[in-house]
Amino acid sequence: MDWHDDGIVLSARRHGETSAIVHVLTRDHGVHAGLVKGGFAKRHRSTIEPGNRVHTTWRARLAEHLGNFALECTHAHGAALMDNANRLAAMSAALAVAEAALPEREPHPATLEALEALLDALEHIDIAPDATAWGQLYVRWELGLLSELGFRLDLSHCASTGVTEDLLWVSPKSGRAVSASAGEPYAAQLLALPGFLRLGGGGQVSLRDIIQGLKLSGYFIERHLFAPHDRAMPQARARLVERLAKQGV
C-alpha cells in the first residue's frame, strides 16, 4: 500500500549507516514515520533537514508496518532561518513540541497548517530582530495546539466574577481568567497572563511578556500532554525558554 501527502519534517534519526527514520507531519496521516533508505548520506542529507516542508511518498507492505518514505524538499525553511539563532531556536521547539505532543497517524490538519504559518512568519515577515513579535505567534502556535487536542484555555473573561477587563492571571487548575480584584488574595499560585494574550490585546510587547507567554502555555502543555504519559517538555523548547531568559536579564 502506498499514499501521497504533504507536511514538515518534524525530526530525522539515524538507522544504521546511512540511512534514517524521519518523522513527518502531514497533512491526511499527522505524525507519521518512515524509513529514507541513504537519507543521511551526502546526497540526500538536505532533504531530511527538520523544518523541510516535503512533498510525501510512504509505501509498505502492511498499514501497520514502519514503512518506507520518499521524500522531495519543496522548501527548506531551516537553511532560510540558520543566521538568526534565535528563531531557529523556535522553529525547532515547535517541531519538538509538534512530534512529542501529537497522536501518531491521527491527521490534525489545523496544526500543520498553524505550524507552517509560523515557520512562514519567522523566515519573512517584516518584524524585529529579537523575540517580541515572533514570540507572540510562537506562544499563539502552542496555545493553538493545546485547543486543537481538547484543553483549550478559555481567557476571555474572569472565572470568578464574569468581567472581561484588567485580567490579569490565569488559573492553574481551570485554564481560566482571573481578574485583578478577584486574583489579588492569590496572585502566588495564579499564572500570570501578558497584555498580548489579554482581550482586546494591543500595546507595546515586552519580551518579559513573551516569557510568561512561554511559561503559561508550556505549564499546561506539561500538565495535559506530558504528564499523564510521564513524558517531559523537548529540551528543544526547555532551550528556547533559556535561550530568551537570558537575554531579557
Second form
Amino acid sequence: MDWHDDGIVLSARRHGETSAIVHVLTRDHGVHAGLVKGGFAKRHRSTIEPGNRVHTTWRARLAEHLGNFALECTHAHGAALMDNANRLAAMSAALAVAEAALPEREPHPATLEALEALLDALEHIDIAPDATAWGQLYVRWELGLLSELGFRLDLSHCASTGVTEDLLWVSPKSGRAVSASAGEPYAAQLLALPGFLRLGGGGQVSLRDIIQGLKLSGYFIERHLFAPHDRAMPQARARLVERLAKQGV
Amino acid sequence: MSASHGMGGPGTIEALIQLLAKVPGLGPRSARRAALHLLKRRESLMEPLARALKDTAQSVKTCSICHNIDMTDPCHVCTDPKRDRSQICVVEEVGDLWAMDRVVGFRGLYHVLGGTLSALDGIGPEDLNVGQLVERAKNPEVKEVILATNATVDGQTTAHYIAERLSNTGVTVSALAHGVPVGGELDYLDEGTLFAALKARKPV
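Okay, that one was the form predicted on its own. Can I see the form predicted together with the partner chain too?
After this comes the whole thing, all chains and molecules, with the earlier chain placed first.
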C-alpha cells in the first residue's frame, strides 16, 4: 500500500550507517514515521532536515509497518533560519513540541497549517519583524495545539464573575481567565494572562509578555499533553524560553 | 552458513566476519571479502594489522585539552609549536577535526565538542565539551574562535549556543560560510544550499 501527502519534517534519527527514521507531520496522515534509505547519505542529507516542507510518498506492505518514505523537499525553512538564533530556536521548539504532543497517524490538518504559518512568519521578517511579533504567533500556535487536542483554554471571560474586561490571570486548574478583582486574593497561585491574549488585546507587546505567554501555554502543555504520558517538556522548548528570558531581563 | 565454515564461537572466522561487519562502510558481504583477503595474507597483512590494532587500542588517548584522539596527551596538534594559538576551530567530532586539518590555510588549534545539542537524543550542553572551550577562550592568547559545526539545524543551534556562551570572553566568534561547494553545479544543488549561498553573496 502507498499514499502521497504533504508535510513538514519534525525529526530524523539515524538508522544504521546512512538510513534515517524520519517523522513527518502530514496533512491527512498526521505524524507519521518512515524509513528513508540513504537519508543520511551526502546526497539526501539536506532533504531530511527538520523544518523542511516535503512532499512524501509512503510505501509499505501492511499499514502497521514502519514503511519507506520517499521525500522531496519543496521548501527548506531550516536553511533560511540557520543564521538567526532566536528564530531557529523557535522552529526547533515548535517541531519538538509537535512531535512529542501529537499522537502518531492521527490527522490534524489544522495543526499542520498553523505550523506552516508559524514557520513562514519565522522566515519572513516582513511578517514578523522581531521576537515580540513571532513570539505571539508561537504562543498562539501552542494554544491552538492544546485546543486541537481537546484542551482549549477559555480566555474570553472571567471564570468567577463572568466579566470580559480587566482579565489578568488564568486559573491553572480550569484553564479559564480570571479578572483582576476576582483573582487578587489568589494572585500567587494564578498564571499571568499577557495582554496580547486578552479579548480585544492589542497595544504594545513586550518580550516579557511573550515569556508570560510561553509560561502559560507551557504549563498546560506539560499538564495535559506530557504529564499523563510521564514525558518532560522537550529540551528545545526549554532552551527557547531560557533564551528569550535572558534577552527579556 | 556458519556450519559450512565450521565456525560459530569466539575466535573463529565467523566471529572475525561479524566484527568486521560492524566497521562503517562494511556490510556482511564486504566483511566476508575482507576476512578472506586477510586470511590469504596472514603474515603480510593480517598479523601486522592485528598488532597495529592492539597497539593502538592500548595506547590511544583523548587529548585533555582539545578532545582530539591521538597517541599522546596533549595531542600532536596542541603541542605543535608552529600552530597559531590565537585561533581555535570548534568542530563536532574528531572526524571533522581531521577534515579541517586537511585545509592547508588553517594552522590554528581545535576543540572537539563531542556532538551537538540534540533534543531528539537528549543531548544537552552539559553533555558537550563547551565549558572547557569557554575556559580555553579566556586565555589572553586566544583572539578568535571559529565555529565549524555542520550546516544542520542541530549544528547551527549548537553554534548559536556556543556563541552566546563566549559572548563575555572578548574573543571574536566567527562561523564557516555556507553555500555553493567548489565544483558544484547550481542545477544539482538543493534549495537550502542555494538559499544560504544567495544570502551570503558578496560583491565581486
